[in-house]
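Take a look at this one chain, the form predicted on its own, written out in structure tokens.
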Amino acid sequence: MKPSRPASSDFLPHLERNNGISLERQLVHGFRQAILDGQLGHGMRLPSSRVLANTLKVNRNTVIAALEQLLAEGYLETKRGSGTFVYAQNMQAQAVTHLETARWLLPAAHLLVAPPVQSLEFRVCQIATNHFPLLSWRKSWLQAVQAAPPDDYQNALGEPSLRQAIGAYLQRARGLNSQPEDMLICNGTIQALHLICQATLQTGSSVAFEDPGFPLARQVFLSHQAKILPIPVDQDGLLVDQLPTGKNAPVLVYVTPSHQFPLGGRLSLARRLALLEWAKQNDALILEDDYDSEFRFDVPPLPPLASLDHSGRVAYIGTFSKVLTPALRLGYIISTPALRQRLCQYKTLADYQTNQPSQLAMTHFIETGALERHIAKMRRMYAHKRSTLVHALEPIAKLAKVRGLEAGINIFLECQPHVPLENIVARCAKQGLVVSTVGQYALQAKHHGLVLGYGALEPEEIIQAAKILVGAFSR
């Protein structure tokens, strides 16, 4: 039996005649990249130099010189009487393996970020982006791109007009007085946390963290070699009296006072004042993450920690991710001048500035009242969804109590100690419903229950999901 003929390739590199790069170099690069990408596999035969020259309409000597270069680099081999062949067996895999074990590459971080799923899910912190105010946003975006972009980098603090607009909005919505110069525009909460860590933490610095709490924020602190001090929380928020004092006091305290994540409680006014006093006495900084304070139900708003601070101990972090969409990557930090100066320096090193057109569009969106109209609409919608979920969970009221109803788009379903949470999660999964236990957000805390996000679900989906969950409890 005759041996099978090797596969022939009809691949031809793309050549540009007037780009300043010689045709020989373009041929070498084109074939080399095709081999590394796997487009040309090991053992494939290339067309002859004469065929390549005629097809590509280049001088044959140019083709021969390029092939000889690839032969010298080990990408090709010749077989007498047979032709030129790709000699790149496992070349790509070997390169990747080498890079993965390079001495300059640190071990990969294990990110605690839940990937999107296709089934029904009580997805935590997910918003209803299908109600995005597209018409108003288009008008704002068109306004933002009326003028030609600047020919140089802009202020790393952000557009003055946006800082002015956000400050005026926070005064109306949160009672927080700030000036444009008090604020730095950033790419969302995570960048804000990274910048603050760079400006304040050394290796081994202690950070007090709500337990249970926001896992991704915790990982940011860990990535800066900080030591996490888990502090318990209850329905009134962080237990301030559990914070270490004196030489053992942490440098930073991370809190979500408007709607504690994930239990849903609000930090009481008494504890807010106690936390501010603790920070003053122990020379510490409070990071106030006001991540979804816009969505409040049935209760009057409590003042932000930053509005009560008279000693410069609070860095206030806000974002538009929960009120509009996380895709915008727009957030802000309000802080004291000394900290802000350092944040500005690290922002410059990170990416110099946040995208200018997005900043200008958001400025117009706020100044025209579109932001507050959208928030009012979404607050009514989320209130309806919340009511739908609470009503649908009434059949298990004796086994599980709904908490964290005052704000946000998540609830904490606090279960009786004997309720088998893992079994319930497994039963729901068999029915196509994904739910999270509070233990997924804790380091040491022993709260017993489920965290249910309802923001992204339509009312009929909430009813369907709750029916599955109630059924899982009743087995």
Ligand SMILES: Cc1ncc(COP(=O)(O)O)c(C=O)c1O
Second form
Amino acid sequence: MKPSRPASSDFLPHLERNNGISLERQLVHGFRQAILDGQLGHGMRLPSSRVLANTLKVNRNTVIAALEQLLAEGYLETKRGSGTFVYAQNMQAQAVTHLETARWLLPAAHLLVAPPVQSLEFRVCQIATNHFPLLSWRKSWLQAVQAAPPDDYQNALGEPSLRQAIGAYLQRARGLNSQPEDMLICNGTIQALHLICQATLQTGSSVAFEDPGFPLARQVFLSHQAKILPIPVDQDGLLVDQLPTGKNAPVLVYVTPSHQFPLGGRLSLARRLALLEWAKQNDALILEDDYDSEFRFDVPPLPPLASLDHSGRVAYIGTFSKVLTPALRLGYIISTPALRQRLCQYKTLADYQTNQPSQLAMTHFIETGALERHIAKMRRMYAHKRSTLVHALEPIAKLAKVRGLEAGINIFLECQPHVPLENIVARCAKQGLVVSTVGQYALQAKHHGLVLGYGALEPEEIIQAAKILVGAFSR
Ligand SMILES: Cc1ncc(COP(=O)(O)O)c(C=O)c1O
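Having gone through the form predicted on its own, I am curious about the other one (the form predicted in complex with this ligand); can you provide its structure?
And the full complex, kicking off with our chain again.
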């Protein structure tokens, strides 16, 4: 019996001449869509490119280019001497549906991330970027792209030159001694926390967490099925003596000792030593989030926990988000060899390594002193903004005390218990000013006040915003 001839297609895609889309793209789209929705069945033979070109009144090269594209995408196949055929096995009847619910789709997490700035806002933790060191930044990027990028994945720990440069910087700025091999470069604090969680937590492991504290970090722990143990905080930082011991001791303790977020205090030296001792006694790991200690005013810094640790119980996390820009997504973890080896494995699984050109640019930026010059400039700038704010808030000094002034780019305005915070927030909103209450960062803590970020506001805006706030207190 003679084999049956494959069915020929008389399908012709609809083309529009003046819609700004090239005829080649319209041809590809038209055939692809017809194959996907079954108009063109598997094995159907297409007319020759000459016939198609004549019928559609299109240049033959355009038809050939479109057919080649479809061949490359696997929608067509050629058989020597017999023509071009639709290849649609397992492809049809796959109508695209957008499932909102499915067995494999978990419910969406409620993510606590601040919405974009819309009006005047005492935006917490936001830095000023209008003084960005663009010239030296460009030079560093030019340097980073001098050589062609490598042709293979790089060390998951990160570029050795960057680890060396950060290590030397931390030695100068924080008195923290480390070796390049102690450090893993990652995409900011948030990725650092994810990697550490992967390396340390099991479902239901408990994590001690400052209350009030950094909501995004808490959500990272929760996303790894951890149980959060809120530990109260005062102006000297975490109340270390409230940490459970023995079989109730958490596996991890997350702290911001240089500048507690959001109350602004520093963990006192006595509490630092007590925390390290507690971690040793209870075989726990301390996560030291040192996110903005560079912006310190009036008082000298206290030594990082990592520099006081002699029992390998601290993972030190640093970031360039506050000193330079969060857009860079560049941070680092300094830890002991056993933990680092696991972090390295999870980093490989996450994304192999942090973007290499960014790492090279950052190396140059640090090595040429541009980072430290920028930090020194911003420190002066923030100090000026801080005193502008403190001065502007003097009229309400009897109702609200300014706390957390020693460092960072936020203050905590601790209010008298009778101050009606919700009304004040609403009155400010009516006048176009957004302010946050400390309750937004708390789990059980009962602090009463506002957290005011002043980093991104210009001094005139600080005065304008403070005027609205003072007015809202006075009514
Ligand atoms: C307490 C704290 N840690 C770290 C960060 C920075 O996170 P990342 O390095 O992922 O940008 C922030 C950002 O606001 C923060 O508030």
